[in-house]
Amino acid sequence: MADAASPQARSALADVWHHGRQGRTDGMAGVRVVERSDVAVASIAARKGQAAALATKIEARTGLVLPVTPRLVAADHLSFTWTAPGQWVAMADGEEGMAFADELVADLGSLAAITDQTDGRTILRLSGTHVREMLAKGCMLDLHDTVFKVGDTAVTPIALITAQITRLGDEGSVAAFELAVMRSFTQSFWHFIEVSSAEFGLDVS
């Protein structure tokens, strides 16, 4: 049976997202933000007593070792991020959400509960010379690169909104982070980013 074309989900930022420069206009923008709209997202929760078997199967299929602490592992277009004991978020660049979740269910369904989260989360990639200062206005974590290292992740309140923040590899010579928030809180979170970035200059790409 031929697959029907899936309608493009409307971004939760559609009404407030404006490309270009915002806030301070002189000099280079201190914060840059990009929405990840090209990625499939699924939650994975190991069934009782199956976490080890799940990890073994994923490693055999992908070569990736599921983290058991707040870390991200990635290879090619696929990543797994620890969110809680026995729970992870899987992400695949360039794939359709439901199809990705269905593939995971077919392969891992006997070992884990898997749910498509693609349309339920907004994922933003932030970088820049002042990205840490901007995030510090709402985040209580120490984001210094000697403390929160590349691959580290945490579920934490940012501007009173629960978010998952992950330290990515640098973009050029500047720090980069990925933040995921539930769709229903996206516009409030975006307001925090706009206001907190204004003094540094915000480049919305």
Contents of the next structure:
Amino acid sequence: MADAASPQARSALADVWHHGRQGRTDGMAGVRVVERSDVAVASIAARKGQAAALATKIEARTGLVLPVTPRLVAADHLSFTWTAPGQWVAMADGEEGMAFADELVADLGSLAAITDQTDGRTILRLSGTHVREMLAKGCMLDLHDTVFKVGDTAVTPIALITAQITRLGDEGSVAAFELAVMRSFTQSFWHFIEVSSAEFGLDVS
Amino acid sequence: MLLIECPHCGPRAEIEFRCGGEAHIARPADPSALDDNAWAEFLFYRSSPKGVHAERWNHAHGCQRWFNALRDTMSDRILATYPAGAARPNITTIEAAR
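Alright, leaving the form predicted on its own aside, put up the form predicted in complex with its partner chain.
After this comes the whole thing, all chains and molecules, with the earlier chain placed first.
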């Protein structure tokens, strides 16, 4: 049993997902899914009238320009994703959640309200030759490359569960998307992914 | 499915939104100076035109921001959307929206 003083982070999917191949078993899996669990996540909401000052400070510290439209900016291990006017989600690969949020608060606390979301969200990376067909069963957006371009992001219901979907760069020659849902909706969302991917074959890793 | 153009997110499906009733109704600066009739008028009296109507809408399942829309109540067509606080576009007929 884990030490009560230092609880271990546990994926919201731990009870429901099975690694390996699911659904159609012949040929290549049409949909591949990976959970991003080694990432720190924090929400940033600019204080009243401070959005410009916040953007200036973040650019000075990181070289990244906070997007003012639904876009993702990323460099090295750090990224900022637009979620609403004056609101962003910051993600840092390989960092510990609270430490990352504390670091942001120390730096930007006077300009923005910052909250650790690392354990509050499940982040999945989906790719594959049939990932768009699979997402189309629950997502109302047009995900074609000419409309939803690399770096575009949107907060929208997918299978009636509010999610943030971001178009990442291609993985090999196939499109990749990042999906973030609130932790408490993760198991329902996972059910949508499993049943919607079955006809194409689903590879979980 | 009706597509509504959120001023922040772009065109989205109608079910992402909630309608919040008539737009551009300013709260009286000094409510205690009003008589009951004037206060009731502010609270409850709304226009219900046949044609172009300015309404408040909320992008509830997206950016969660309020904005305003001009909607034709006969065809249910959204003629224009604009951020909260912006002036109402000068569209009074459906023809003017084209």
